[in-house]
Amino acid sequence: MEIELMSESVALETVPSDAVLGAEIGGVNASAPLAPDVFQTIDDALKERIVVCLPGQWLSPGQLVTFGQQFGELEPHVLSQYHHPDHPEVLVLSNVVENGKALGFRDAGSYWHSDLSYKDKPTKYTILHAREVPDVGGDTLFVSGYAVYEALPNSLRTRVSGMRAIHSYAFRHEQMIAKNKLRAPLTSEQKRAVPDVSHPAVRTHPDTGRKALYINPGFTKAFDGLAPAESKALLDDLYSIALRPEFSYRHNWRKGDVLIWDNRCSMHLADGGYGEDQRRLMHRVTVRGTAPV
């Protein structure tokens, strides 16, 4: 399906993917301030499709910051060692090593998660700009929390709707250190910045009013009030449904893609699958959100 919309200066074409989420909007110049109707087109697509790609962009780190600020206040990542040196709002994701030093955060997002769900006010939107991409691999997969919630059996949906879950960055970071010895432990200051938080397991989106399952294997440690074994069993049951292919979208990156997604109703995974000789360089900014309800 193709939808043509006119802005003040350019015809915009929004093309939904064949999946339950995902869309592409051509004709946007992300390096310049967005006209009100162009911004509205992107915002409407995000509400409807959750993940939106703007292809063919080339943004400096400063331009990416300016673009992101049009969607709200930006929040730097807790791992300050991977901030862009001139723009701390920009997190550098890369497998490239130059002069013996990692250019960016190498294994970021290599597990299902929702960005900064471990914060009391988790990320609203993530904006990721592809500067270098491997020839093969490097896809990002997304799951619609709306579709998963609506697909839950009635008894399970009723059970989790009144529950809360603990989200923890330290929990995940320690697991990743065990797998990747190149990851540095969190400093005392970083640990203080990301204490464990409790969020509703089912989140009502503040803009659409729709309900989404709001847990993820990356940062959700346990359910409040359940014994560890019972909590794990319930999480496993929910993930076995959430990770069904019919609820997902796979984004195959092209150099210059700017991808925007709504973390309040989705989770995602960096799929990897590229060799050590394949360069990958991405710049990311995140838009601060509100406390889940």
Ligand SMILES: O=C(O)CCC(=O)C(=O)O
Second form
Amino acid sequence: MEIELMSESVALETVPSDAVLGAEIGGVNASAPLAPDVFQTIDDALKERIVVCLPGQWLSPGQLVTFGQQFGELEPHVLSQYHHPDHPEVLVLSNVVENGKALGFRDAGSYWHSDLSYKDKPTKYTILHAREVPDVGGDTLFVSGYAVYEALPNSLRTRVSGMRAIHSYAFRHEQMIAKNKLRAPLTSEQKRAVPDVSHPAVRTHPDTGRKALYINPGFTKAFDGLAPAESKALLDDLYSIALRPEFSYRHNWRKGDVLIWDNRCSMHLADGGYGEDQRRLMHRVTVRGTAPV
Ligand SMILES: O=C(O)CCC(=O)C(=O)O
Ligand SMILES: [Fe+2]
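Having seen the form predicted on its own, could you now give me the structure of the form predicted together with the ligand?
Next comes the full complex, this chain leading.
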């Protein structure tokens, strides 16, 4: 019995954050293949805590791809101009401009969203690796779709449960171009890659069986079958609940963090708030999921 306790005590520990989601697991080496028990610890933590940080990593783009592939099939982002030149699965996010050329996608995720919810099979896990972080700001905020769903007043929960909503990348991209003239319009090939899709507004997580609200201000254009004003009013009501601080976790990045999150039951926001003299550089891969039900 004593011996069993000892061997457990050296096993990896999942340390939850103070929030309703978020956890950290120290002592993982993400640059080598994950041992089955290590993978299991991470996977269990994702099911419980939605957002999981593995601190102190230093992964080359190729190693990030190999790490990500252990969680499933990787899917390159539609904005191919920000793919890493050697690894198209890796999306480069950065505010840095070198020799007049942007190092990466500058305003990625600067609105609440769930990754690739505009695809028929939206992202399961996103893995984001911090290579350079600003001294202040640059946090990422997360909201638990489970907590929001469970907190909805009964009448609202019942109403929204049978509904579907339209998700659109073009809708978001046009609004971002209006704010940031440096954003290039989608090419016709990119437009074809991201037609609008419809998803249930409440989805059941395929692994946990729990229900989560699955709409987001970034990509959800409207409720299917509602008049525009009614759709907007319902979305606003739902977001005013979803964005209550008690459902969120703030990740303050340290260089070397690898953050993994489950997009099927959460949304997130790149909070910005750092000076132009500060450098932020992140590498990201996304793991394809299944059609929401
Ligand atoms: O850069 C960030 O803080 C998050 C960007 C984002 O939305 C993502 O990587 O999916
Ligand atoms: Fe995102």
